[in-house]
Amino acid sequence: MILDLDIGNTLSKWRLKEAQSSEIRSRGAVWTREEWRPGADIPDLDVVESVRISSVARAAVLDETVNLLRHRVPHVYVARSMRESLGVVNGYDEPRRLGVDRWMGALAGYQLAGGCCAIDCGSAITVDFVLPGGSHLGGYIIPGLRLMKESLKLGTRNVTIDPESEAEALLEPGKRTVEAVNHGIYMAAVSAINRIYSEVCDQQGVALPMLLTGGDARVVSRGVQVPHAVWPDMVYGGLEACFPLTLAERAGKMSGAPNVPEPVSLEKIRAGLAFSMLL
């Protein structure tokens, strides 16, 4: 059995994958905290032969997790942001400062689409671009939906946006404070994503497929104006590409990978951008 770990600032997500069949057996998440114990929080650790880790938590949390696992599991692989990997050249001046979750998403997106806009809708919303040919341009980081709500300090942080809400309703003026907050942060997030995508595609002269992941990907997806796909396991896909352990992974198959969305034409993107600048 293979254990994949995506340790974030807020949640630590995990899944168990069958090494022979590549079938996902179970998955879950726990709050990221210094005292968390993989052996207690993750079931069936005794049957795990290999662990793959992507972590943006504090170094002490990662070190303790790795030390614990190495006493229980034969093989532990830790992903790191690098200058170049799998045909992608890191766009950061100091490559290791790029969040490894963003790097995993960029690598997975490139393996799937050969160039992409990879968006992670978590505690922060990150937007990264990889051009055909493998040049990672860098990206953008804006507060996620929950962080934006907490920053307002209006006592509405626990009233979340329903992921089943229609985008049209979320973009209307709110008639209660909770609605006004939720609709405002939603408008800010999706407007930023739509504008960033259009601006970068215009600058680079290429229309890129868009891939979304993260806890708020489903609801953010409803307000994104260009063709896109939601890929919940995109970070895991990066781990699979970096450390292929199954026959399917060695053949280049990433679990749960969606069909690559066909982007609209660059001419249409530019026309929409030009129109928005006139408003």
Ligand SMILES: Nc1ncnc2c1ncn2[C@@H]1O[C@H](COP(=O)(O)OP(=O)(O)O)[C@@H](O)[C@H]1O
Given for the second form:
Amino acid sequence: MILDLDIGNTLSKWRLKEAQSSEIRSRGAVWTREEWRPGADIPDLDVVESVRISSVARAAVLDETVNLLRHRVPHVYVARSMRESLGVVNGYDEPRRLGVDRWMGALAGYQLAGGCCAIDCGSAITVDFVLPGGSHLGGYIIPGLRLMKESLKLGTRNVTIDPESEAEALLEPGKRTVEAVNHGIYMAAVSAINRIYSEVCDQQGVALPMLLTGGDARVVSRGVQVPHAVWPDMVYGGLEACFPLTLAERAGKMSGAPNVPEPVSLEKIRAGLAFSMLL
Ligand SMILES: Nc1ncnc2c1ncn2[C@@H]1O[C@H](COP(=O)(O)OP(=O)(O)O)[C@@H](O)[C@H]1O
Ligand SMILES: CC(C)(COP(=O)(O)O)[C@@H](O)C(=O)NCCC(=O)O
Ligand SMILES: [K+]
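Alt. form predicted in complex with the named molecule, vs. the form predicted alone above:
To see the whole picture, the full complex is given below, headed by that same chain.
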């Protein structure tokens, strides 16, 4: 078995994948902390031959995790942001400083779709661009839905957006504090995404397929007008591409990859941008 770990600032996600069949056997998530309890937080390590890790938590979290695993698992692979991987050239001045979850998303998106706009809606919302030739442009970081809400300190902290809510309802003016806050942060997130996408496609002269991942991807997806696909396993896709272990992975297949969304034409993106400027 292969254990994939995606350690974010809020949640540590894990997934157990069968090495022969490439089937996903189980998955889960726990709050990010320094100590894992195999058998409780993550599956029993006896069945695991290889672990692949993407971590953006504090260095101590990764160190503790690797220390625990090194003694119990034959192969431990830790992803790092590089200057260049798999045909993608990192756009950061200091490539290693790019969050490795963003790098994994950019690599997975490029492997799936060629050029892409890869968005991760987690503790932070990150928007990264890769052009069809593999040039990563860098990206944008804004606070995620939960962080935006917590920063307001209006006593609405524990009333989260219902992930089943419809976008139309979430975009209406709120009539209570909780509603005003939830609708405000939702509007902030989706309008930033729509605008960033249009601006960059316009600047670069290319309409790119958009891919969404992260804990808030589904609810954010409903408010994003640009055609896109939600890919919950996008970070894992980057791990599969960087450290291919199964036959399917060696052939370039990433588990759970969506169909590539067909972007709207550049003319339409530009018309939308021009229209929003006139308002
Ligand atoms: N069951 C859940 N528990 C905690 N957060 C959740 C849950 N479902 C959705 N969320 C949202 O997802 C975010 C965490 O998403 P995730 O992509 O795992 O973040 P990160 O990678 O930063 O840890 C939270 O900030 C919250 O807004
Ligand atoms: C921007 C992030 C905090 C997002 O992390 P997440 O929301 O997935 O927990 C993470 O990618 C990170 O720590 N990045 C380093 C800074 C950078 O990418 O420039
Ligand atoms: K994120």
